[in-house]
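Take a look at this one chain, the form predicted on its own, written out in structure tokens.
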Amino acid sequence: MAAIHPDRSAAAPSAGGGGGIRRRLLPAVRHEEIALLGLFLLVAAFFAVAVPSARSGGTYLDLLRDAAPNLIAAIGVTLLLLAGEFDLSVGSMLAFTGVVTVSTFNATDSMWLGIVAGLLTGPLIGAINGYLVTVQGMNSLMTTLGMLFALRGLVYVWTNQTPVVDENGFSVFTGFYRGEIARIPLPGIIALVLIALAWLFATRTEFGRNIYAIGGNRTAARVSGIRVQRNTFLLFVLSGTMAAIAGVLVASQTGTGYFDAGVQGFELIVIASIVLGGVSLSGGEGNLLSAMLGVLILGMVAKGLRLMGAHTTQQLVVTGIVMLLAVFLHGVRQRMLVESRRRNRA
């Protein structure tokens, strides 16, 4: 089966002459994480020079806090993309989860009931998406796009486009976003723990290996005995769960359920970050850690531009240019790997 495993290396570089520079670059080229880490450091170095305030360690801790919802939502979307499926509903789920959470606060006077209610929306919506795609055979792109509009419309009607404020003033809830452990932001710790668990899940379990097999060749995976329908359904549930956790964190920032949370293309930024990290839109290629680096790169670009006082429209232009550059470099990397394999077979 032609699935690409996250830990599988490309062929060794050729020992022939005339390619000294290429041979020296190949160790980095083989491992997407190294190239992406280099790009992140270049972006960070640029803003450190351009904005003196960006040189402090607090900038990167703030980046980890701000990027935590994107990192968490990107976990589920990445695993789905590796299996060759899409989830465009995560942005609307961000708003829906926050509104459910805070509305439950106000209705029950219980913070924990509100958090549980908010978190349960994720697997429920993910299960609906998964059922429509795996059982009814609907296209995942169009299914989750429909869910995006349905959830957004439901939130607008429910809230009358007015933020839902926590009437109880649960300080513990806002502490989830503002809290720190050993100076590390609590949202960042949550994100890092979930990333570590997801990485172990994707690389060290049979289910994780099956994700690559499904994304690489769905028919071959089914013939080989992999339960494609069940596994894909579970991935949609997982994606919904991660989006709900991200939504609760966003609501905890101010203790408010925002009807417009994620409305500025949150789901597209998440997918763009993942693709920036080298995950193929056709499935079966890429890895979770690279995708997370992609999220951090775009997060660093956005934060640096904010520190420079750039307008939102200017941020969009620069973010787009960085994405195009990264996709171009990814293509160069792929061609170098293909050329290396061709020389080794010769």
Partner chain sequence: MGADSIRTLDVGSPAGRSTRRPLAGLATWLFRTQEGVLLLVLLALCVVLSRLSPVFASERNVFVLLSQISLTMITAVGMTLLIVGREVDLSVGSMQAFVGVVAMQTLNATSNLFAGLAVAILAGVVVGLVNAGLTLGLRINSFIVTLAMLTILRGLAYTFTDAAVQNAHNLEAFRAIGIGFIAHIPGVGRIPWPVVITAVVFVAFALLLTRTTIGRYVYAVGGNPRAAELSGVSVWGVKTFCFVVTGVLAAVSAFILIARLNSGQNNAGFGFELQVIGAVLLGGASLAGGQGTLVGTLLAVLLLGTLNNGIILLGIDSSWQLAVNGLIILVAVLLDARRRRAVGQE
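Residue numbers count along the first chain shown, from 1. Think of the rigid core as the biggest set of C-alphas that the two forms share within 1.5 Å after superposition. Just so it is clear, the model here is predicted, and its values are computed rather than measured. First, how it differs from the form predicted in complex with its partner chain.
- Relative to the superposed rigid core, Ser53 undergoes a CA displacement smaller than 2 Å between the two forms.
- With the core held fixed, Thr313 shows a CA shift of 2 Å or greater between the two forms.
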Given for the second form:
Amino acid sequence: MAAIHPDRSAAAPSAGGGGGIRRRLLPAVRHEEIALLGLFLLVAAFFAVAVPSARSGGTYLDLLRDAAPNLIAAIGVTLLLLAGEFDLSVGSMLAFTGVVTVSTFNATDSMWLGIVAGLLTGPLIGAINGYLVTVQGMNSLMTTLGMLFALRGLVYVWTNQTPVVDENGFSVFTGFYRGEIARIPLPGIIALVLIALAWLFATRTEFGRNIYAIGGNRTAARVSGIRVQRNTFLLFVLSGTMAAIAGVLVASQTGTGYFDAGVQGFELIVIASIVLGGVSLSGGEGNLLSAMLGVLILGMVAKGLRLMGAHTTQQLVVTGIVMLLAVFLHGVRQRMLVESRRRNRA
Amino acid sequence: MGADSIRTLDVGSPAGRSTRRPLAGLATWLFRTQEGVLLLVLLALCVVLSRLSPVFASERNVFVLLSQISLTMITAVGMTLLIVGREVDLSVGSMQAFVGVVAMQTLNATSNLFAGLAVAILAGVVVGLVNAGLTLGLRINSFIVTLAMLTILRGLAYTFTDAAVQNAHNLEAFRAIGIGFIAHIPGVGRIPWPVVITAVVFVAFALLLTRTTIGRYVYAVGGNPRAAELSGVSVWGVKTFCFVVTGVLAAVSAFILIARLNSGQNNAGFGFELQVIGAVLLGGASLAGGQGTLVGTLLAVLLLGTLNNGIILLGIDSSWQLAVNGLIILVAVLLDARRRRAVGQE
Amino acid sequence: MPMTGSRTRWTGKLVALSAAALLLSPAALAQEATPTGAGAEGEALVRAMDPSALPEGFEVPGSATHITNYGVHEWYQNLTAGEAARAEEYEIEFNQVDANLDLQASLAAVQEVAPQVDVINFTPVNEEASGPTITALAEEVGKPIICESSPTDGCTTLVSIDDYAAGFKVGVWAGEYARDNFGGTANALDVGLPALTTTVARSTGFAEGLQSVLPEARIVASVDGQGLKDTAVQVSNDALTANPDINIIFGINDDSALGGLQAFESQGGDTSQLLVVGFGCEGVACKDALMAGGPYKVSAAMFPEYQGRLLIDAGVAAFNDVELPAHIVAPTAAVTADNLGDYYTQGADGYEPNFEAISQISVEGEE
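Coords for the form predicted in complex with its partner chain, given the form predicted on its own:
Up next: the whole complex, starting with the chain shown before.
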């Protein structure tokens, strides 16, 4: 079995004794996507039965559009989580990037300069986070929590809590979010392309495979010659960049630099979706595609409940229960796999 | 002026001495521990604020400040235990609303202070047990369990009341808990009840954590659960204890909150969980478990509280509040990282 | 939610032509405070709408849905209750979808709802950030989008109060009260919410209304209570310590004002030398506080039930292609213990709004 996935098993030797277990769990990792896809279909089927309007194919294309910012931000956060680090600053990044983008529109009257400036906030903030965590040795959860407050506060001070309006009214920019190719929404296409690239990166490059080793056992990874610091730093830059792309998309959707974009716990929703997708919060376990399915499942639940006209109270309670159920089932499935393997060996 | 700010800190110092590491003198404590660093930053902040604002060091402001932070501090005591025990509770924010609403409804129905308090504490115990049961029994990550509880309890608080449960019982003792004063103490002043309650909770749990077997178990379970298990400690029992303590203390703080607000608000406590967890981690606890002290937590809560108090006293635009909070977290974590490296810790 | 999108718009348009002729009848114009310019007749029609006696040829929309920004707030509970009651009179199916302050959920919801209903009522989480979506949606579906609270690009019309004018009214009341009772001393604490344009307008209106009576009056501190009582108590506590001379507390909603009052009481202040000025008065808390005779003496009432009624009426008019002005102003009044009874009747189930009296409130000069 390991031979089918040489890419994953490459991470194993560096993780010492844990590597053997991981190799045996490969089918489980593989089945994770299928199990989650099943869960997604179950959720979709439920709403299709319950709400007539959820039956049209357009609903799922809309879902891809609505979930695009979450999917894109989740790519970077997932890779960091796999390496055992947190990035809580992505929610505030949505606002920061948007404000930088539209402010640059207004200052330069150039749409492209604005987009470039907006996208550059990603590597910039990512590099600051990465520097503080890797060079200064600061805890990533605390560092990015500090960054979450600091960035949001900076945006508040800067904008005086008023949305930055695009004075030029770039219709190409605002049209982008609603645009589509062959009925597939442009934001969704960007998300899918980025997911594909990230998946290739995580599974087909040495750097990507090392992520698991770093997250699994940092010291062992360092001993086996992986440049842990450098790689972690780059992952922070990547996470910042993904958040910035999501931020530019939200700016395109809203046509403004909105100071409160993502303030309703965007970072927590992203992390919850990823964990729902089977990624461990302590690093080294999980995979990107499952994490993306986790984002889509929570997105579908939210959309379905809205289509049903569920009240906020019901939405909150149901969302909480779905999260618990999904993570519980993930645990049960993993334990069953371990159990069956043990029995096979006996 | 300085004397008053020192007095602010006196609350923490007796227990501070009790947790002093054997090899450390005062100077090493100041420069080599997270608590010491926080104390220095806090002192510097107090000196600056008392220079800039004539009212900062006044008796009135000191007690207002201490009353303000009492809610965060009481919950943070429980959260410190839980984080030291390697679990976390995000549901404390919604607990402020949920418990507040339920307790106020009970008070209105019974006009009996103790009935209201009993129901609040019972609700805290139940939420703590549910969190523990789902985390330990179903083996779901506590981050996800309590995030789900955060949304579910908020949903329930919204279901139980349309907006706020107003005070229909007019109990004098209830009012006193929130805004009353304990008898005038010569040379100190009129001490508000919330401050007294906080001090009692703090001292009780500081003793528990540093002087009792249970306290040692909490550190053992958080530091190395497997070793703790092998040496006969019930990991399950200790963690359940920590969850229930957090639930009960969050309920106590919710009770003081409704007394301070004179109503049970279903929208209370937004973002409270991040405030509490941020303070606990800033105080030197680690989400990896086994590390952290209540003195550190107290200093962190004081530092953040003083900062927010100072911003308003100086009439600084409230937009700055978030930014400055974020920067302070970053600076404190940076100083801690530098100290660890200087001491040679990882 | 039923699929009513199939209803043909052609009949609607034909009917609109006859309706337009009808609009010019003197009866429809005989309303006070009729603004001039485009949509004046339409506005008059909306204000005089009667479900049991619709203008000839009017069609009733089959369904309407309100996408609220913060449905759990008492304001929206009472507003949507008003909408639902009015919709029932017309026999319109009414639904509500709530975004719970999440901008992206709000924008997704309005796009999900639009194809399925005849009339869309929409409260933006942020008006600027919702503009592009609403504009594109209005073009795409060609259905009436009646906005509430804040002017948003793409809306057919806006039904909301004039926040500045309402703030000004209670500012004037506070000024006169301070002149008569505090010897003209007015040092006010503004428990505000800088994140929303509407709430900033309330604070500005209050300050200018106060100073129109007492030019020496000062806003000694402005704090961000986030519209939440627990935050309001916290920040007011600090501001009151820094400024012990505060004798007026203004809050941009009931929770902010009541939170400021709680903070004042917790510091042992003399409440006989305090005036609390609220805004909204949508809930029981405000009305009870006014009647209790304490320092909470006045609030800028926004009458959510009545505004909900106006929203549905505007939707019916827009559905029949009546031209409407950009803004239909909903009435506000400075309510006190003395005049609360004019607008609300206290019964067993709380306070029942008196629509007749509320509809008589002049909105002249407000926009």
